[in-house]
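Presented below, as structure tokens, is a lone chain in the form predicted alone.
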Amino acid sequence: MIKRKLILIMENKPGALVRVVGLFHQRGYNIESLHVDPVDDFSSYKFIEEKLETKFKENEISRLTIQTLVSDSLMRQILRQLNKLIDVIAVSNEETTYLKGVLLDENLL
């Protein structure tokens, strides 16, 4: 088990945080640390509107931040995993980034 960081850029909705929580909960998985801020300065996620082809608006969006202890082949799982959440935009670790169904090569978060 190694200690990892996972990123994720998600829709500031009601409940987004419930349902990413209760993803790690359902599966027995562990969250070490967590943090949640909302995103003002969009420049750093550019690639995501010109992706995905749309603007974010103030407060629209937040980056949530989670450590947690897993195995390589348990942190492929829970990448597409919270991939697959309606509010979550973009997850990312130290190697790969999952955009709204798009896995891209290398990591852009």
Second form
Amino acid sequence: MIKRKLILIMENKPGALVRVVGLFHQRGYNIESLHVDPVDDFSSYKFIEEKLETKFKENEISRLTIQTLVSDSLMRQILRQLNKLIDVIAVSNEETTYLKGVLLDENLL
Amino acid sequence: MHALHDEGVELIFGYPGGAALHIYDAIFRQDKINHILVRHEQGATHAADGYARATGKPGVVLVTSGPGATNAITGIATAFMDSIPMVVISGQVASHLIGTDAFQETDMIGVSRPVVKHSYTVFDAKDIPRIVKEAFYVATSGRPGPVVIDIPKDMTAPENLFDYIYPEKANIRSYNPPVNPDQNQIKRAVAEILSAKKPVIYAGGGAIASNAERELFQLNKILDAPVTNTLMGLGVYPATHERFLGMLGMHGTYQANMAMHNADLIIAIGARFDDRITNNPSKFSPGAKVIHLDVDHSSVSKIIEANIAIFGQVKNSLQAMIDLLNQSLDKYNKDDLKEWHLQIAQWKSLHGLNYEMYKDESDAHPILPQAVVQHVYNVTNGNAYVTSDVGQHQMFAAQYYHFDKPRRWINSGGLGTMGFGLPAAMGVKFAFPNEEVVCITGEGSIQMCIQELSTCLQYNLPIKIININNEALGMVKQWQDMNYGGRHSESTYQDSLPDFVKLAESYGHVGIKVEKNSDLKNALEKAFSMKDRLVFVDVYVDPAEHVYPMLVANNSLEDMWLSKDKKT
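What about the form predicted together with its partner chain, after the form predicted alone?
First the chain shown before, then all remaining chains and molecules of the complex.
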């Protein structure tokens, strides 16, 4: 078990955070720390805007930083489960980024 | 109501209450959508679920806040576990009362969160058309599932008017389920298939959800490989086809489990390697490579690592495989599988299920539950929609009723919800009033939603209920026999069962009791000849009977109990 950092970009909608936190509990993963910010500088997320053919507006999306203790084998499963949540746009760990289930080369970290 | 009609909804199952009264008044003042009044909200969700499984269209449920909403939870969880499209609209207390512990207030979004695909709260009445559109899109696309819309009462107030426009398309930028497969992965998969000597096709509920039965059949016309189905997948490949192995897993056939264990290639199609399939994952099919076709990224390599993952609608993925295989037909020789088929035939003749039990009409011994299912199969010519509850009768039905078409076998596979069968049968009967609908149940399960007999009377639903009555919670008892030294803790109630014949009659239906082998066939024929009546056939069966084969816990797929005293 290693401490790992995950970054999520998700819609800033009521109930979105609880879906993420709830999923950790529901699937038996542990959260060590969690930090949420609304995003107003989208410069690092241009690649998402391009892929989704959308334009983010102020306060529309949030950035979530989660530290979690998990094994290697669980990591991919967590990323995929998180990305399956309707409000989660993209999720990264050190190695991998999923944008709506699709593996990307870019990273959110 | 307007939005639901625009979405193409024809039928809603529900139960009124305070917070939903504005919506119910709107139902009263229209005639396009039929509302079915059930007797318990759980019944509404199961009925909508049965409707969805049989038709492929989303089931729609309307309940009130608080207890109405919480009663619906079991049905929502059932649909969630089996990936069934459903939209549940729950009333909520008025916006200004939310959070005050108002009368019949429950945080429905919170309570339902772990068992829905997604959920919505209406904060502004103007959002209703968009939310309804999105809810149906989410429920039916990708890997389907239930979606909850929680509507505070003031959002449905008749004086709350706005310009109504129903959107043509749902546009959710953060939701984008895969549709078409990656061609490279298809190439890799086909190469693997061409070199396999002992392939098995393992198809599950996802193949049905994707309406992929034709593609599957076509694929196997080329491959001629053995096919097994999960409990959820039964019917997607014709059960009477000579390449069909039967169901696999916990109570799967000997040949299906042996074939999976000894395969060199497993082609998993819309199946998720559930623990009832794999037994101990570390001992699962040691020599097999796995090609996994699924629409859900998180289902692949969750339990069993896939060598080749193909994401997309499995219907499209199968078609892509067929197209590519058609170009490589010269590299494929069906005869290479001859030995494999021989081996499977041997397994089948060694320990395959005995399908001759129905022929025994001797009264020297009690009725066997397997024989009941076989008689039902014969009387209905294998053409019925069969719903079931959960337990031994469910496994007997899955083993002995041969489904040649998908969406005919309607059961709660993932959650294992007792009480599912009768309301699900109602949903199917509403969808297909001219088809034979049978509920194969047990005396334990049927009592969990027995109140719906009243709904069946109100709407005149001539369902046939076959109650396989062993006077005990059979599956619990079987486990207690096998693992707990025969200590039947809280699994029996012989002396307190109702008289089911009188019970059916009190609801205005017909009841028939069967206790002797020699009466069974006639009783069933009589029941099915009453085309316009609900008939409750209460069949007393051998209470000592167990379901076999049964996997030996924590072992591989070749470790099975074949009878009470015989192990592989």
